[in-house]
Each structure stands twice: as structure tokens, then as C-alpha cells.
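Below you'll find only one chain, the form predicted on its own, shown as C-alpha cells.
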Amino acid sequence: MSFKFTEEQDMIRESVREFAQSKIAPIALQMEEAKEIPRDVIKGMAELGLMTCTADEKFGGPGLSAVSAGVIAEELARADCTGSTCVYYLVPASWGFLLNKYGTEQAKHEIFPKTLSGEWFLGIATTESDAGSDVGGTKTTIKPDGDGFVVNGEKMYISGVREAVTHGGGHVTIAHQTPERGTRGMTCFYLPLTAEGITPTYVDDLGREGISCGGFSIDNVKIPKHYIIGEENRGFYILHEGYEYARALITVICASAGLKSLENGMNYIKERKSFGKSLSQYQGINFKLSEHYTKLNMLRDWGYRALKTIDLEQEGKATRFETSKIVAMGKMFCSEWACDAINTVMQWQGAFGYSRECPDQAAWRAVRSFSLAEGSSEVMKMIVARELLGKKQY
């Protein structure tokens, strides 16, 4: 399948890496010691029409489109060693898509003018300390109550959850509407981190610092029934939808991460001799620079097809079972591949590579956390085995 970007894309490319390559850049192992993303980079992507560009043009979003979407992604990721601010722009550009597919016309005209601003943060928080990409292990609850609903349960090891607290948002989340129907008896809804009854905590993570990490506890908290996400009951199948255009995304910001530390690899051997010439001229290391590059490229038109197929999905010329094999397939290496090439270029850079100087290391880190974000790896592995055999084989 191959496709030319529009001259859209293409100008919108143009004006991130602008935006990427000056602000965010320079920065951005500066981000990661601060533990924070400088609220006038989040303005400037907002400013960008960055912030949930997935919201439809009548609540104030570009409404744009998954592999416009993933322009973005990978233009952040080239720029930003970290990984805070691709996980900044990810997080509510695919769950911004589910929250403007599904969500109530009230919700979203409530929502999306404060998280398209940057004010507000929209999060995914699905992770239980029990239930990872074991979605339908999660133990929170959702209850009728009078003329909303009152959630109860925890949720850790989320993405956004300071953000979120300090400077207002939520997070789409899920629970058990009705237990004894398991995963038929779940419900999708927007839960406010600024409502009474939640408690935050937060976690250390290895990488992707400059946006923090950390979990809620959720007592009795009441939400208003237009907070609801799709059908009562149907929240395990739509919220599969924001996970793949996630997982797509990831897919798309890996490759191009690696991309961009073996361009600081290369240019580190060709300038860096031992034993009387460059590093580049050994085919110990230019044979793993052809490997590297081939399989990553391979990986960024692989994401781009993942988009381009949510993309047809909505225009009803590709199944949603079909989508989930494809995005599936690109999310199953992406990390793997991407880390083996950064390892590498770490290598190539001796003690360098190994201090925190290097950008490089930061990336590993970074994207050594995308195996297990938005669904593991195994996971992946087992949808794709679902598809090819069939529910009755597998």
C-alpha cells in the first residue's frame, strides 16, 4: 500500500519541525531534569493546533487525520530525545479521537476548548496495580446514581496524572458497570482528576520525565451521565479504537526516535578514528548501520500504513478487525527495533554514550517504555495470532 502526503501534511510538517527543532530541542534533556514540560512549549503546541487534533472543527479542533496526526508524532520525536512531549501530544491526540467519535456532544463542547488550548490535559487511565494490558481484569466500578454515576477503584501508572491535577483535565478510563457480564458488562467515561474523591500519587519512571507518571485512588466520585463514553456496557470494544490509533502513533514515533540517533551515530563515526581510520570504515559497524536504517524505515511505512488504514476504517473501506491486525503488527517491533539501533549508536560512542551528555541514552529510556505502553508487545503477538487463526484455533 503506498501513498504520497498531501501538500497539507506536508506544510504541516514543514512548521512543527520549525516549532520541534528550536523550542523543544535545545531543551530537552533540560525537560527531563526539571521533570516538566515548560508551560510556553505546551502554548506553542497549542497554539500549533497540536493539543487533541483529533477534536472536529465545530468544538475548535483542526479535525485532523490519523496519518496527519502522525506527521506530528514523528516530527516531536525527532526533536525531543526525551519523549515527554510525544507522549504529551499522543496521550490526547488518540483519546481525543475516541472521546470525538463517541463522547456526547455536552461533554465534548466542555472539554475540548480548555485541552485544545493546552490548559486541560486528556489522559488515558486504564492500568489497575492488577490489571495492565489485561483490560478486562480491572476491578473499579462505575454505579447509576440518581441522575450520574459514582466510580470507585484506583488506576496506576498513568500518564498526565500531575497535569491533569494541577492544571485541570481528566482522563478517559473504564470500569465494571455490570460485574457478573465481565468484559460486555464494561463502561467507557471521562473521569475530571480535579473532582472530589480523587487522590494522587506519583511514580519515578526510568524515562520519558519531563511528563509525569503516577496513579489515583477513586472515592465515591460522582460524574455527570454526559460524561459517559459511547454505549453503557459496550466501553471494552470502542476503547480499543484509542489504543490502535495510539499504538499506530508509538509505532511512527519509535522508528523516527531511531532514525534520529543513527543520525547522531553516523556522524559521530565518521569523524571518531581508531586505529588509524574512521569508525565508519569498519564493516562491523557500517553492516549494523544498513540493518539498523533498513528495518526502521521499514517500520515508519508500516506505522503510516497502520494510520492510513484507522483512516479508512472510518470511511467504512477497512474493518475493524482488520485495523487492530495491522496496527498490531507495526507495535509488535517498534520498541524491540528502535531500542537495538539506539543501543548500537551508544556503543559506537564509547563512555560518551553511556553519560547522561548523550542524548541517545535518553531516547533508549524513552523508548524502552512503548513495549509495555498502550499494550505490551505479547499482546500484540496475540492479536495478530487471533486474526491469522481465527477466535475458534487460537
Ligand SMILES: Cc1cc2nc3c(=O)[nH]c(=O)nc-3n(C[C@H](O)[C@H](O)[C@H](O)COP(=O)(O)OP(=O)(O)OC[C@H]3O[C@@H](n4cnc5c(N)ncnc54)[C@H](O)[C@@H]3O)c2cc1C
Second form
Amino acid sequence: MSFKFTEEQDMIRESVREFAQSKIAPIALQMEEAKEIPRDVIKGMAELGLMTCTADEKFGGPGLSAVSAGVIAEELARADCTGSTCVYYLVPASWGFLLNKYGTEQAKHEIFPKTLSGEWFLGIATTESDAGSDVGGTKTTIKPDGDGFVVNGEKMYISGVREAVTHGGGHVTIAHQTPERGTRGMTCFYLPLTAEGITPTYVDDLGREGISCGGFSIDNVKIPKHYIIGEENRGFYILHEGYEYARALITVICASAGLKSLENGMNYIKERKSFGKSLSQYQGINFKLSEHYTKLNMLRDWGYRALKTIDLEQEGKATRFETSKIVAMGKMFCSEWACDAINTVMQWQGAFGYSRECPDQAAWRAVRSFSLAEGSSEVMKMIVARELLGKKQY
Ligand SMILES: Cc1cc2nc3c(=O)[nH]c(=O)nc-3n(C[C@H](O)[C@H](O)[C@H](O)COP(=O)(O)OP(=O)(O)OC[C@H]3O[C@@H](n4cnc5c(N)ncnc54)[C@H](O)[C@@H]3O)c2cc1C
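Return the structure block for the form predicted in complex with the named molecule; the form predicted on its own was the one displayed.
Whole complex next, starting from this chain.
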């Protein structure tokens, strides 16, 4: 499969690059120190149409394709060595895609204007203290209650908790509605984190510190019926479409962060002299450059292929299974390959590479998270193996 970016995608790239290079790149490391993305940066992202960019025009969004969403992700990752704005962008884009496809009109009219303006955050909260990869092991429950539903349980290791609690918004969540039916009895819904009965807690993460990570307990939280996403008891299956969208964007983000780091490294090894020669003149160094550059470009291409497959699926030209497999094949290696490349660049830079001033160490910490976030590398291997062997032989 090969494709060319459209003129519109080239224009998107140009405007996001200009914004990200001038407004995000210079303050990226400061965002980590402050542990937040300045609100004027989020407002700027929203003005460019980046926040929940997958929302249809009907709800005020740009209704971008997955490939176009990938172009934005790539440019943010080039500019933000901490990955914080990438996460702040990719999570609402992916779960906005799910809400746009399966949410009720009422919920979309209520939520999208607020997320599109950058005021609210839209996240994903499936992980619990005792259930991460195994979503079926979720303990949280959702039960019909009067004309709505009542939710009880907890979620943990969730991105954007502080943002949603402080500025408004919520998370796409999943819970057991009919526990005796296992994963066939789970329901997906929107949970506002400002609701009565939500108590947040916070986790001190290793990277992408401009966006918070935390958890929350859910005690008898009432939600209206129109917050249910898709058919009741079908949530487990619906959820995967949001995850796949996020995984494909993450593949492009990892490739971009790695390639940006290699660019930093190339500048360094050309300048830095050791034993009378530039570091770039040693094969022990420049062979590594070739290897990482090749792998990261393969990853970038695969990330766009995954995004294109998602677009094709929406047109009925790719199946659910094709999308899942192609997406998982990219996400499986994205963190590992990007971490490996960035670690090499840190090594090239000697002691400076190990200092907090070096942007590459922040990029390494950010990219490392993606071997877990939105589905671990091992889970990606499970998806591909299951697809190849069939359910009976797996
Ligand atoms: C920075 C960060 C941000 C996150 N943000 C969010 C978020 O916004 N929303 C959200 O819902 N979650 C979020 N997560 C959680 C993430 O989705 C989970 O960490 C991930 O799904 C793995 O779950 P777990 O941590 O419970 O590990 P477990 O599922 O307990 O797995 C532990 C280890 O065992 C491996 N493993 C599990 N089962 C198998 C198997 N069958 N075969 C082989 N290996 C296996 C896993 O790959 C992992 O390496 C985030 C995580 C991080 C690190």
C-alpha cells in the first residue's frame, strides 16, 4: 500500500509545524518542570482545530481522517521532546473518534464544543489496580438506575485526571453491566470526572510530565442514559476501535520522536571531535545511525499504513481484523525501536546526554511509556499471533 499526502494534509502539516516549533518546542522542558501544559498552548492547539479533531463538522469539529490526524501527531512529536502535548492531543483525538462514531447525538452536542475549544479534556479510563491488559478482569460495575445508570468501582494509571478534574471533561470508561456474561456484558460510557462521587489520586510518572497520570474511585456516580457509548453490553468490542486509533497514532509519534532525536544526534556527532576525528567518522557510530534511521522510517510508514487502514475500514474497504492486526504490528515495536534509537543518541552525547538539559532524555522517558500505554507490546503480540493462528490454535 502506498499513498501520497493530500494538499490539505500538507497544509495541516505546515500550520501545525509552525505553531508547534514556535510555541511548544522552546518551552517543552519547562512544561515538565511545571507539570502542566500552559493553557494558552492548549488554546492555541484548539484554535488550530487539534483538540478532538475527529469530531464531525456537525458538532463543530474538523472531522479529520486518521491519516490527517497522524500528520498532526507527527509534528507535535517533532516539537515536544517531553511528549506531553502529543498525549494531550492523541487521547482526545482517539476517544473522540469513538464518541463520534458510537456516542449519542445529545452527548456529542454536549461534550464536543467543550473539548474542541480546549476547555475540557476527553480521556480513556479502562485500567484498574487489578486489571490492565485483561480488560475483562475489570471490577467496576454499571447498573440501570431510574432513568439513568449508577457506576461503582475505580480506575488507575489514567492520563489527564487532574486536567479533567480541574478544567472539566471526563473519560470514556468501561464496566460490567451483566457480569455473568463476561466480556459480552460490558458497557462503554462517558464518565465526567467532575461528577459527585469521583475522588482522584495521582501517580508520579517517569515521563511526559506535562500531563497528569492518576486514578479515581467511583462511588455511586449517577450518569444519564445518553452517556452510554454504543449498544449496552457491547462495550468490550466497541472499545477496541478507540484503542486501535490511539495505537496507530502512537506508532507515528514514536517514529517521529526517534527521528527527531536522531537529527539532534547527527548534529552532535558531526561537531564533536574525539581522538582527532568527528564522532560521525567512526563506523561504530555511523552504522548505528543507518540502522536506527532505517527502522524508524519503516515504523513511520507502517504507522501511516495503520492509519490509512482505519480510514479504509470506515469506508467498508478493510475489515475489523485487518485493522487490528496491522495496527498491532506497528505498536508492537514502536516504543522499543524509538527508545533504542534515542538511547543511542543519549550515549553519543556523553555526559550531556545523561543530564536533564538534554531534550533526548525527556524523549526517551516519554517514548518508554508507550510500551504500556494504550496496550502493552506483549498484548500487541497476542493480537497478531491470535490473528495468524486463529482462536482454536492460539
Ligand atoms: C504513562 C501511562 C499512561 C497510561 N494512561 C492510561 C490511560 O489514560 N487510560 C487507561 O485506561 N490506562 C492507561 N495506562 C495503563 C496502561 O494501559 C496499562 O499499563 C497497560 O494496559 C498494562 O496494564 P497493567 O499495567 O495493569 O499491566 P498488566 O496487564 O498487569 O501486565 C503486566 C505485564 O505483563 C504483560 N502481560 C500481561 N498479560 C500477558 C500475557 N497474556 N502474555 C504475555 N505478557 C502479558 C504485560 O504486557 C505487562 O508487561 C497508562 C499507563 C502508563 C504507563
